[in-house]
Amino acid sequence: MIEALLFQGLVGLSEAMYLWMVAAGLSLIFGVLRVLNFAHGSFYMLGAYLTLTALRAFGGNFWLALAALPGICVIAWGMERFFLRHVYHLEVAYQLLLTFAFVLIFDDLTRLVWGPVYQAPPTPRGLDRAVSVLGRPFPLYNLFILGVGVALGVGLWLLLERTRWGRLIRAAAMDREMASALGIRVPRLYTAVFVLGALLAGLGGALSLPIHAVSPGMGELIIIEAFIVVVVGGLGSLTGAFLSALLIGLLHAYGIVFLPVFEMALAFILMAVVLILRPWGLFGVREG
């Protein structure tokens, strides 16, 4: 019984890594730019579709297909440079309206270019087998995703805490006017952070190809849970986003076993409890 529970928990943790990749970008963008980007899930969807297109072009080589991800950077750069930059000083409602408009645009463009049919590519060669974990076969690709998620968390921590660029990001996040007065090119920094956040979401979409079916609208499904992760963990906290993603992944994994009727509601219940007891999130900073 204990082994079965541990195995189910491992399944939940591997699934949580996709959520973590999207939530990391969302949290990073909000923490620095103070923008709630509702279209962030669209980058997850576009990352999946661009990689799928490259996968076919490269004869099924999944690793070469990941070279399509810089396309996400170009799209994110254009969105931030020509649209979002002009609403930073406006109320959050205007930002949400603008980014929601991009959700509709990206969804329709996806249907126009790739069609409305669900698609599911095969698992990459070399990772398309299972290994024995706790006496049960466990997909090797899921273990790979677990490793990628942890490596991504360590990499982001090193980037923000141990590099000059990370110090500039933290300075701009704390006081934009002071950072600008000290010579930091804040608009360029904001663009770079937005592109990095979008790339993280695109990476999550690309790596989800062998596990989740690709379809228009898949971005809306992931962004809802990503928002829950960010709210529970604390807006702008990457540590909170990581631990919250793990928590919600485990809730889903064990909810399917013990509370299948309420499994979909567990994450929302958790968010409601956190908002009542600690509105700024588990690892967020109370303002005011």
Given for the second form:
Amino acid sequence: MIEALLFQGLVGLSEAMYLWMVAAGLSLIFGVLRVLNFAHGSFYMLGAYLTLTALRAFGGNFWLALAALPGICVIAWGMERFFLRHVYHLEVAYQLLLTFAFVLIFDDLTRLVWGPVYQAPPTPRGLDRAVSVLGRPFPLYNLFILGVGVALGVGLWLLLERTRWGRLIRAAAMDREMASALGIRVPRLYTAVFVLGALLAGLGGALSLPIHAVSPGMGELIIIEAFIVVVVGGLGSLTGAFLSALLIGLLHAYGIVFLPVFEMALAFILMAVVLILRPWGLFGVREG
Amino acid sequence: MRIITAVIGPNGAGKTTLVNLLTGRLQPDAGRILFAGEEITGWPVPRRVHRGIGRSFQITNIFPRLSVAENVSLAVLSRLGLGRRMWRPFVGLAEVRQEAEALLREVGLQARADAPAGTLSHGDQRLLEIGISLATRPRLLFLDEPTAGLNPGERVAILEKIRALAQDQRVTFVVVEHDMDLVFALAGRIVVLHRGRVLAEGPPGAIRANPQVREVYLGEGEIAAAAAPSRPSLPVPSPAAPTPSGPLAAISPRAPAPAGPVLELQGVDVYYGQSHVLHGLSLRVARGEVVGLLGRNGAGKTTTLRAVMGLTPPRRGVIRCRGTAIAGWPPYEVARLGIGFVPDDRRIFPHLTTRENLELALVGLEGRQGWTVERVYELFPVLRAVDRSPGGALSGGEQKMLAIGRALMAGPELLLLDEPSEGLAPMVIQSLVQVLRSIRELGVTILVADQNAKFARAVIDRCYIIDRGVIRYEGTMAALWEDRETLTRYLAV
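For comparison with the form predicted alone, produce the structure of the form predicted together with the partner chain.
Up next: the whole complex, starting with the chain shown before.
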């Protein structure tokens, strides 16, 4: 019984990693740019589709296909440079409307280019077997995803806390005006952070490819969950996003076992409770 | 007798804290607050408003698309209780309408009753705000800088209106105001705050003549001794003989100055929204000079420095740095040109350590010779002890030094210092004077905005006096010090 529960938890944690990759970018972008990017789920979707196309072009080699991800960077760069940048000084409603417009555009473009049907490529060679965990067969690919997620977390932490560039990002997040008055090219930094965040979501999408079928609209599904993760963890807090992604992954994994009827609602209930008791999130900073 | 009471005091005196205590935004640690004989110490804001304590805010707060009459009617309605009146439109609204009209007559806006509030002039909008505040039938009304950003004609109109309303025997006014002419013309009683205490109170004539008040505003004595070169009271590297290996030596030998000023402003106009803050401001700072920009609170000192930095770009006018026109440049390009900025509120990055705050500024180097953290610590030894502490945990004085050190890191040619002496203890000001002299010895040109003439006298060569966004005086500090009339007029009360 205990083994079964632990095993189920492991499944939940590996699923949580996709959510973490999307939420990490969302939280990073909000923390620095102060923009809530509705279209962030679209980068997850585009990451999956671009990789799918590359997969076919490279004869099914998944690792080579990941080379398509810089395409996400180009799309994100264009979106920030030519559109988002012009609404930073406006009310938050304009930012939400603009990014929502991008959700619609990206969805329809995806339908145009890749068609409306579900598509699912096979698991990459080398990771398409199972290993024995707690006496049960566990997909090696899920372990790989867990490793990637944790490595990304450590990498992001090192980037932000231990590099000069990370320091500039943190300074701009704390006080944009003073950062600018010290000579930090804030607009350029914003673009870079937006592209990095989009790339994280795109990577999540690409890595989800062998496990989840892709379809237009997959971005909306993940962005809602990612919003919950970010709100529960605290807007702008990466530690909060990581831990709350794990929490929500476990909630899904155990919810489906113990409360199958309510499983879909559990994350929303968690968010409602957090918003009532700690509106700034579990790891967020209370403002004002 | 009902009169207008004005509370005045230099920066950091505690004016805002006092108002927040009275309106209920802050709670006192000790003591009692009585209003009309009733203790209100622990009352929350809504309860105080209900009992008649109203407040008008510094930033215009009206519904621009509703008509003037509707703006006032809404305030009347909210006092009467909108919910209960909703279902009896005509009878109820007629009453409201009448009261709103009466209020508009009182503030003198009846002719504009049907105009959208957003189309009123800035001054009329302030009058409307006062009308809205009156609609809540306050017994005590706070006016937070009622004439900020207004032209002289509008100031007079507001002034007369407030006086008339006060004499109407209905309302007691507490005015927060930086415009000393307005204060002395309007108030029957003046309370002077200084460092959280009441320094003096009485009628305007007595306040003007009070030696203690003059001391606070003009600073006679105290630092005057420091004006003569003396040894630093804190261990500051001696500027007189920098040894080549000394911490301050590297920047010292500078190329001779090319012709022309380091900084030049010509006819600069700056607005905050509708508020016209700087009016055709012109000034020059030559290489190696320490120039002061003196003036009272709200005179436009901070705005001038922010305009140079590109943080509040001017709407009109020319700003040149070493001959390059920089008006309209983004702040980071201005910084990279070699202008260091020390804001009055320090703006230390709270989650970065002292060292990280300093190292961050190296981003603005652009090929210039920068400073090392070690050199900043030689200049400000107290910072060494907090090397690893987050900036947010530093004391106000430490943050001030860190802000100056941070601005020096990128080896600026021109340093903009906003209110460096504000809120510092006399001992600390003393050592700040020494530090600024050291920095100046290194060939850094300094433009310092301050309202403390005594501090300014110890540091600067030449000064401008700014008052309500206009330069009123230009000359050497020595000449200004002899010109007691100008000094008193623009810097004292």
